[in-house]
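Only one chain is shown below, in C-alpha cells, and it's the form predicted alone.
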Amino acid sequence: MRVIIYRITLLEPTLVTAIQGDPNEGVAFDYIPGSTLRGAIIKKYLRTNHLTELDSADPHIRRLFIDGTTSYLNGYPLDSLDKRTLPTPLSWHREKGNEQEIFDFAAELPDLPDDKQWQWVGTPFCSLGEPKDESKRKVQLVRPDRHIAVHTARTRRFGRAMPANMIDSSKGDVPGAVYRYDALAGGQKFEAITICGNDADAQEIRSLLNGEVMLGGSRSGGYGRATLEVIREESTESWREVGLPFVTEVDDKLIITFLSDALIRDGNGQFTIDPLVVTEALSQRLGVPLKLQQAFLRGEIVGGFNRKWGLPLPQALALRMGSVFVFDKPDCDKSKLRQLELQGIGERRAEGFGRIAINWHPGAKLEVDPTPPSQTIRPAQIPSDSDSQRLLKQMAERMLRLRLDERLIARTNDIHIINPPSNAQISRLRSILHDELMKETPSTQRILEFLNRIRERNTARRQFERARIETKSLLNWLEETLQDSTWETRFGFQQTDAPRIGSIQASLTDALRIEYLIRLVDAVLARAVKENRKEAK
C-alpha cells in the first residue's frame, strides 16, 4: 500500500457547504472533505482520458474511485511548521479563563469534588509535538481563516432583485434575495492524503494530484479555484496519519480518537453514535471484546451533493471527528491495532470517513504553543467603531439569538410542571415577567420579590409548593432558575458556541442570560396554562 501526501492551495475562497446555518446562508466546512477531493480528481481523470463519464462496472475504475481500495482523506489546514493538523480531541478541556493549559480527560479525569469550570478547547484543529524532556507536550491550535461575503440574487429579466408578487415564474423569474457565504478564505494551504491499496495504481493517482482543480460550489461566482501539488510518497509500513510513533498502551488503556466523521450502523441498519454500538463495531474489527471506560463524543449530520445526479445525497447521523473512546487495554496483537488504524471503520471510507488514531495523545496535560499559524493571507483590517464593525457585530448577535431561541424551545419541551397552580396565580407572575422583558435591561429582582410575597400568602404558597418539576417544588425551581449564573446548566451553551463573523464573535452577556432565563420561566408557565385549560374543558 502506498500513501501519497499532497498540498492544496486555495486560489479563491472555497465553499464546500456544511449542513448548518440559516436558510439564506452557506457555511463552509473548516476543512476540505475527502469526497470533494475525490470528485475533483475524478474530473481530472475524465479530462485526461477524454471521457465524459465513468464506467462504474470497470474493475479498474472501481479500484481507483469507488470500492474503497483507494481512499481520499480530508484536507486539513497547516500549522506554523507547515505540518498537517488533525481534529482536536473532544476529551481536551481547559479551565475557564486559562488559555495556556489543556487537560486531557481521556488520560486522566480531574479530582472530585472539583469546583473549576471546565470547557472544551473550542478550536477545530491541532498539531501535537513530541516532548523534548519531562515538560508538558506542546500543542498548536489552528482555526482556518474565513471569507464572508453578502450576495444579492437578482431577477434576471429585471436586472435587480424583485419581490415575489411582481415576478412571473412562467418566464423563468425567481424572487430576489439577500444571502451570505461563509467560505474558506483564499490563499490558505491544506494537506490531504490518498491511500492506494494497490501499488500499481499509485503512479496513475499521483499524476492526477498535480495541477489546477475546482472545489465546492458557486464556481462561476469566483469560488473554488485551487491547485494540487504532491509533496511526497511513502509506504504504509512506516507511515502514520498522526505523524508520531505508535504506542501500544497508555496506562493500561486503549485510547481511540476519530480523525474524521464516521458512519456506523446499529443492528437495525440505522446510523448511530451510541457508544455501545461503536464499541461493538471496534471489537469486531479487532477480534477481541473491548470494555468501555469513557466516551467523549458528539453527533454530526452529514450529507453531500452528487454532481452526476444533480441531487443532494441522503443525510445521515455521523460520529463527529475528534470523538474519543477509552477502553481497557485489549489482549490483541499490535498488528491488528495498526490494521484498524490504516483501514478505519464504518462506511464511505473511500471518501475519508471513519479514520482512527490509536493512543495518539497519551499525556494528561498539554501546553498551548502560542506560535501563530503561518500567514498565507493578510486578514482584512476592520477599523474599530466603524460602520462595518457595528454591522458585523449586529449580524453575529442576531445569529446568537437564533441559536439561543432553538435551545430555549428544546429546554422548554423538556420541562413539565406536575399539578400546576391555577391560571390566575400563574397570570400574576407572568405579567411581571412580561413587564421585565419589555424593559431595555430586564432584571430578576422584582420577580424574586414577588416570589417572596407568595411565600407569605398561604393559598398561593400552597399552590406553588404543591406544583412539582421533577423532585423540586415549583417555587424552589423558579428561585433557582432565576438566580442561575451559568449558561451551561440551563441551556447547554457556552462562549465557544457563540457564532463568529470574521474576527468578531458575539458575547454571552449577563443581560442576555437574564433575559433568556426570564423567557424560559415564562415559556414553562405558558405551557402549564395551556394544559390547565385543556383539563378544564
The other form holds:
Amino acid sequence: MRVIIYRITLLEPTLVTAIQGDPNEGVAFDYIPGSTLRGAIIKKYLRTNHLTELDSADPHIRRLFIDGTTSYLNGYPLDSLDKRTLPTPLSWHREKGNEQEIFDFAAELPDLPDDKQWQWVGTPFCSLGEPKDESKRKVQLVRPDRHIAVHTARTRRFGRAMPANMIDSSKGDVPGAVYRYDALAGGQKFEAITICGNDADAQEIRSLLNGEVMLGGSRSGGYGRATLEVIREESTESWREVGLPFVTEVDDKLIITFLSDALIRDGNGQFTIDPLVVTEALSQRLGVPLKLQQAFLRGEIVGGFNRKWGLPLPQALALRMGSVFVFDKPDCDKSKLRQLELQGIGERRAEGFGRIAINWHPGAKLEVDPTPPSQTIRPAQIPSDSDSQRLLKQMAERMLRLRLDERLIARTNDIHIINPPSNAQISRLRSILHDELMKETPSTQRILEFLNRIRERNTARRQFERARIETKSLLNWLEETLQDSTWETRFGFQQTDAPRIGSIQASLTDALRIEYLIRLVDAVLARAVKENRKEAK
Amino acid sequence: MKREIISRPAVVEPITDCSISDVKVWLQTQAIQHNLRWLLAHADDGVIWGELRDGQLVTSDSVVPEVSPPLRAETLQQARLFAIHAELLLWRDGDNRWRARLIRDAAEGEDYAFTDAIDEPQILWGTDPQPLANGFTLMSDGAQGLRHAIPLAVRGKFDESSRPLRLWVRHYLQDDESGFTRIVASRLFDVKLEEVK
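With the form predicted alone done, generate the form predicted in complex with its partner chain in the same format.
To see the whole picture, the full complex is given below, headed by that same chain.
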C-alpha cells in the first residue's frame, strides 16, 4: 500500500459548503473534504483520458475512485512548521480565561467537585509536537482564514435583481436575491493524502495529484481555483496519519480519536452517533470486545452535492471529527490496531470518512505554542506614493463603504418614525439632503440651518415635533443624529473593523461620518414617505 | 407544520439472505414477498426510482437511461423498497458487504420494537415536469440541472414555492437511558403529489 501526500494551494477563495447558516448563505467547511478532492481528481482523470463519463461499473475505475481501495483523505490546513494539522480532539478542554494550558480529559478527568469553568478548546485544528523530557507537550492551534463576501443575484433579462412576481421562469428568469458566501480565503495551503491499496494504481493516481483543479461551488463566480502538488510518497508500513510513533497503550487505556467525520449505522440501518454502537463497530473490527470508559463526541449532519447525479446527496448523521473514545486496554494484537488506523471505520471511506488515530494524544496536560501559522503568502512590499498603493487604498475604501452600506441598511430597518410629517414636509428636507450628498464634501451646516427654520414655522414645527422616534421628537432626533460625533457606535462599527489590504487600512474619516449620517437620515425619511403613501391608499 | 406523535407499533426484522447476484431480481423478489410498492435507490452513478407493477419492478432507467442508471450490484450504494405498511432497506456497509433490514407495522398482539412515531413530508426536487413513457415523469428543478425520474404522472408547471412532490418519512421515537426521546429509526412509506394551492 502506498501513501501519496500532496499540497493544495488555493488560488481563489474556495466554497465547499457545509450544511449550516441561513438559506441565503453559503458557509464553507474549515477544510477541503476528501469527496471534493476525489471529484476534482476524477475530473482530471476524465480530461487526461479524453473521456466524458466515468463507467462506475468498470473494476479499474472502482478501484481508483469508488470501492475504497483508494482513499482520498481530507485536506487540512498547515501549522507554522508547514505540517498537516488534524482535527482538535473534543476531549481537550481549557479553563475559561486561560488560553495557554490545555487539559485532555481523555487522559485524566479533573477531580470533582470542581469549581473551574471548563470549555472546549474551540479551534478546529491542531498539531502536536514531539514530547520533550518532562515538560508539557506543545500544541499549535490553527484556524484557517475566511473570505466573506456579499453577492447579488441578478435577473439576467433585466440586468438587475427583480422580485419573484415580476419574472417569468419560462424565459430563464431567476428572482433577485442577496446572498453571502463565507469561504476559505485564497492563498492558503492545505495538505491532503491519498492511500492507494493497490501499488500499481499509485503511479496513475500520483500523476493526477499535480496541476490546476477547481474545487467546490461558484466556480464561474471567481471561487475554487487551486493547484495540487505532490510532496512525497511513502509506504504504509512506516506511515501514520498523525506523524508520531505508535503507542500501544496509555495508562492501561486505549484512546481512539476520529480524524475525520465517520458514518456508522446501527442494526436498523440508521446512521447513529450512539457510543455503544460505535464501540460495537470498533470491537468487530478489532475482533475483541471493547469496554467503554468515556466518550467525548458530537454529531454532524453531512450532505453534499453529487455532480455525477446532478442531485444533492441524502443527508446523514455522522460522528464529528475530533470525537474521542476511551476504552480499557483490549487484549489484542498491535497489528490489528495498526490495521484499524490504516483502514478506518464506517462508510464512504473512499472519500476520507472514518479515519482513526490510536493513542495519539497520551498526555493529560498540554501547552499552547503561540507561534502563528506559517504565512503561505508573503506580503508584497508596496512603495509609498505609488500607483499600486493608491489602487489598494481605493480598494480598501470601497470595501469599507460596502460594509458601511450593510450597516446603514440594518440600522435604517431598526428606526421607525411614529406619526411622520406629511410627505411634502419630508420632501423639502430630503431635497436639501440630496443637494449635500451631490457635493464633493457634504456638510451638515445647511441641513441644521433648515431644521432651525422649521422651528420658526408653526405648521412645520408641529409636524416634526409630533413625529417621534422612540421617545424623542423627530426634530430632536434629526439634530442629534446629524451632529453625532460617536457615529461608529450608532453604526456598530469600529476602526478595527475597517478592511485592510496588505499594509493599507481604510480609515473612518470625518467626511465619511457626515456622508453616512446624512444618508441614514435620508433613508429613514424615505421609508416614512413610503409608509405615508401606503396609508393614503 | 404541526407534528403529532402517533402510535404505530413496528417490528424490525433483519434480512439474512443477502446473497445478491442480480440486484434487480433480488429487490423484485423482496418487493413481492413483503408487498412493497415503491423503490428509491442510490447508486454510484445516479438515483433510480421504481415501482412494482403486476409483479415486475419497473425502474426509471427503462424510460430515461441518460438520467437514471441501471440497477447493478456493482454500483448500488443503497436501496429502499417501501409501502404504507413497511420498508426494506438494503445497504452496503463500510466493508462492501450487503446488509438489509425490514421495518413493518406490527400485527395485533405481536411484540414490537417501536411504538411512537412522527410522520414528515419531505419536499422532492422538481418544478418542471416532463411526461415520460410508462407513467414516469422527469422532474427538473433550477439552473443547476437537478433531474430525476419518478414513477408518477405529474402535470403542470410549478414554481419554487410550490414543488408538488412529497416523500413521506416515518420517524420512530424511543427514550434513551437518560430519558431523552430521540429518533432511532426512520423509514419511507409513501411518495405522492401534494395539491398545489
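Only the largest set of C-alpha atoms that superpose within 1.5 Å between the two forms is called the rigid core. On a predicted model such as this, the values are computed, not experimentally measured, just so you know. Residue numbers count along the first chain shown, from 1.
Once both forms are fitted on their rigid core, the CA atom of Leu141 lies less than 2 Å apart between these two forms. For Glu237, a C-alpha deviation below 2 angstroms is recorded between these two forms after rigid-core alignment. Remark: with the core as the superposition reference, the CA shift of Tyr179 between these two forms stays below 2 Å.
Core-aligned Cα shift between these two forms at Arg462: this is 53.4 Å.
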